[in-house]
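In the block that follows, a single chain appears as structure tokens, in the form predicted on its own.
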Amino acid sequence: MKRVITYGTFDLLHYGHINLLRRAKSFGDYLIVALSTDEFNENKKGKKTYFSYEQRKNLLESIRYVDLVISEEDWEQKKTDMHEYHVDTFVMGDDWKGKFDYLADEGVEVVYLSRTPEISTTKIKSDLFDTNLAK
């Protein structure tokens, strides 16, 4: 069985997220999603999520492409995760291109996928904010 892993916050789940998960799953048989915890998002990534970790986890677990959701608690855990979960392929969006190439030294294939260009959580938040100002 070929195992694939991806990481992210997955807040305000949208079709860009689904596209990423579908494409990530196509690299193997079993897709693991490492979901950033609320604490990691706030303390290390400097962002606050709309949905809590548990809510985001429940959403991800309902998606047919996702086989397992684990928590992402710090940047450094990626090396450990590759071995603990016997990962074959590491997949991220191309806005991270080059940042995780070091994981190839852990024996995994590193793949960066292009994002769905017209949608992002940041765009949704911005559009909602702009819409509210216009009222």
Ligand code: C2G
Second form
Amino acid sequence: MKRVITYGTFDLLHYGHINLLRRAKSFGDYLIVALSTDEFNENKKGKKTYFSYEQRKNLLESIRYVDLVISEEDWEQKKTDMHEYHVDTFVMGDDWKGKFDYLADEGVEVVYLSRTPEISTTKIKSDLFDTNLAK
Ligand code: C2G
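What about the form predicted together with this ligand, after the form predicted on its own?
Everything in the complex follows now, all chains and molecules, and the chain you saw is the first one.
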């Protein structure tokens, strides 16, 4: 069984996230998503999410491509995660290109996939804000 892992916040889940998860799953048979906790988002990523960790976890667990959701609590856990979860392939969007190449030293294939260009959680929030202003 080939095991794939990816990491992220996945707030206001949208089709860009789904495109990433679908392609990530195609690299193996089992996809693990390491989901950023509320504390990690606020304290280390500078993100205030609309949905809580539990709500975001619930959404991810309902996606056919996702087999397991674990928590991402800090930047440093990736190396141990590769061994703890017997990962074969690490996948991230290419906005992270090059940032996680060091994981290859753990015997893991590192893959960066193209982002879906026109959509982002930030864009959703600003578009909704502008729409409300227009009313
Ligand atoms: N993504 C994408 N296309 C978009 C938006 C996001 O392919 N239009 C991808 C990102 O590249 C990432 C994943 O979807 O691989 C999750 O995106 P975010 O929730 O924004 O993740 P991020 O905040 O970048 O967290 O340790 C790694 C970090 O936790 C990654």
